[in-house]
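So this first bit is one chain, no partners, the form predicted on its own, shown in structure tokens.
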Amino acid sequence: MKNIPYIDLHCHLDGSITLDIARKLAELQNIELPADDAELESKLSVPESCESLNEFLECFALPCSLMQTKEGITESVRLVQEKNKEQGVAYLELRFAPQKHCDKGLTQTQVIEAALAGLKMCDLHTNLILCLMRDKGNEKENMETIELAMKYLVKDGGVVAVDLAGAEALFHTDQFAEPFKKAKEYGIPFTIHAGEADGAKSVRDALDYGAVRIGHGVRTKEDPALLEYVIKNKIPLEMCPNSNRQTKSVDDMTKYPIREYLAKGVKVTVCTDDPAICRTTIAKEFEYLEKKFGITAAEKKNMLLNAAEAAFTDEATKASLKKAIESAF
């Protein structure tokens, strides 16, 4: 096999801030960080003994604090792209919530423009997904994100879609009808985190809104009729094995449904979710699946082709990615 052109469709910007990137961002902005690498690492990533989603979510605080200026956001986008390029990624979709980067006075517009500036500083083929947040009292911010997604929406080379992220089990998907009604009206493509911390109903709600992809979707199988719908309608699932293992979305990884989904024809894609927090890369995700579940080269190729087809990009890019994948295998 030649070098694999990896595709990562589900990668959070704030979950991609590795120790070396954190130190560069801190130096740029004169922010003091723990001098000890082990201490800093413990704030940026979870240990193998991670016990819960709450412990996992604590790791977002520090990286977010490093991305509250235009310079911090631009440089983080550039550095995360460079790291992915080094790791063999050929196409990347980075997602972030503009409203989470306004603590020091930036507007969502300024946040998005800073991210777009960073996008242009690396030649890795990367697109941006803007996240709405599951929270209370942020309806205005979520609607603003939709409006700005419409303003900046392109087919490729910038903002290409929106998403809904956050505490899924606390703020259920069925509470966010209004912003996605507007997104559908505007013709903005969207994926939604669902079927991770919450059950199959969250996946059904996301699809009812008009989601064309599902972030995670690991619990889709809890509703057999829904699983059949996902198969029939070729809904891609952005599966993130090590993240699901660490957040305890799946109690027993021997029962992780990726083999079942592949056998039934689900459009499975493999993603990192939060590579720095999970201490992973897209190549490591596939290695894990190969060792744990015996995923074959043919299945790996199939999942990469699924990702190329599911990407929020233009048809020419999809065709180019598929050609590169075919050539690699």
Second form
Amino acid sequence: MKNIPYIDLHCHLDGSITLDIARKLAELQNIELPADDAELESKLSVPESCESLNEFLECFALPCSLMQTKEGITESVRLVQEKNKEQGVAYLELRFAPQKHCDKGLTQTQVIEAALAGLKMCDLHTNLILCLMRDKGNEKENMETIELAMKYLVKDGGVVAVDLAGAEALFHTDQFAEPFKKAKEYGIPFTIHAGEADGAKSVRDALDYGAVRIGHGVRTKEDPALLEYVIKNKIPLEMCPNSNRQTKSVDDMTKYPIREYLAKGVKVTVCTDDPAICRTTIAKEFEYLEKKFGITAAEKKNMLLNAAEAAFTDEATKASLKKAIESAF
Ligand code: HPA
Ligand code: ZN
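Form predicted on its own done; form predicted in complex with ligand HPA now:
All chains and molecules follow, beginning with the one already shown.
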């Protein structure tokens, strides 16, 4: 088998800050970090004892603190792309919430411009997804992200879509009708994290808003009619197995529905979510699926083809990714 052209459609910038990247960002900005690697690593990744998405999300504080300047953001986008390239990724969609990078006075516009500058510094084919955040009192910030997504939106080579991230069990999807109504009106494609820490209704609400992909979607099966809808309408699910294991999206991984979804014809894609926080890579996610669920080479190829088709990119890129996948298997 030739080198596999991996595709990662669900990868958070702030969840991609590995030990080496953190040290480089800290040095660039004169920020002090724990000298001990083990101590730093424990602050940059999820503990095995993690019980929920809420606890998982606490791991983002340190990486976010390293990305509060233009330099920190530009360099992080460059370094994360370089790392993905080394790991065999051929096409990457990197997501981040501009509003989480404004703690030291940057505007969302400056954050996006800094990320776009970083994007140009690596030749890995990468697009950006701007996340809105599940929170309270940030309605203005979320609407601003939508306006900026519209301003910067391209078909390929920059900002290509929006998303909704954050604590799904605390801030339900039905609270975010307004920004997604606007996104739909503007014709901005969007995916939404749903059916991860909350149930099938969250996925239904996301699809009702007009989401064209679902982040995770693990719990879609709790509503069989909804699962049928997802199959019939070929809605891609961005599944992130190790993240789902760590956040306890299912209480027991033997109940993880990936085999069931594949057998029923769901457009499953495999993604990392937060490679640094989850201590994973895209290749490791596939290895895990092979070992744990006996996922075959044919199924792997199928999921990569699903990812190529689901990518927020132009038709020419999708066709060339599919061709590369076909020739790798
Ligand atoms: N869910 C919600 N928000 C996130 C996640 C996730 O899995 N990862 C990073 N931000
Ligand atoms: Zn995510």
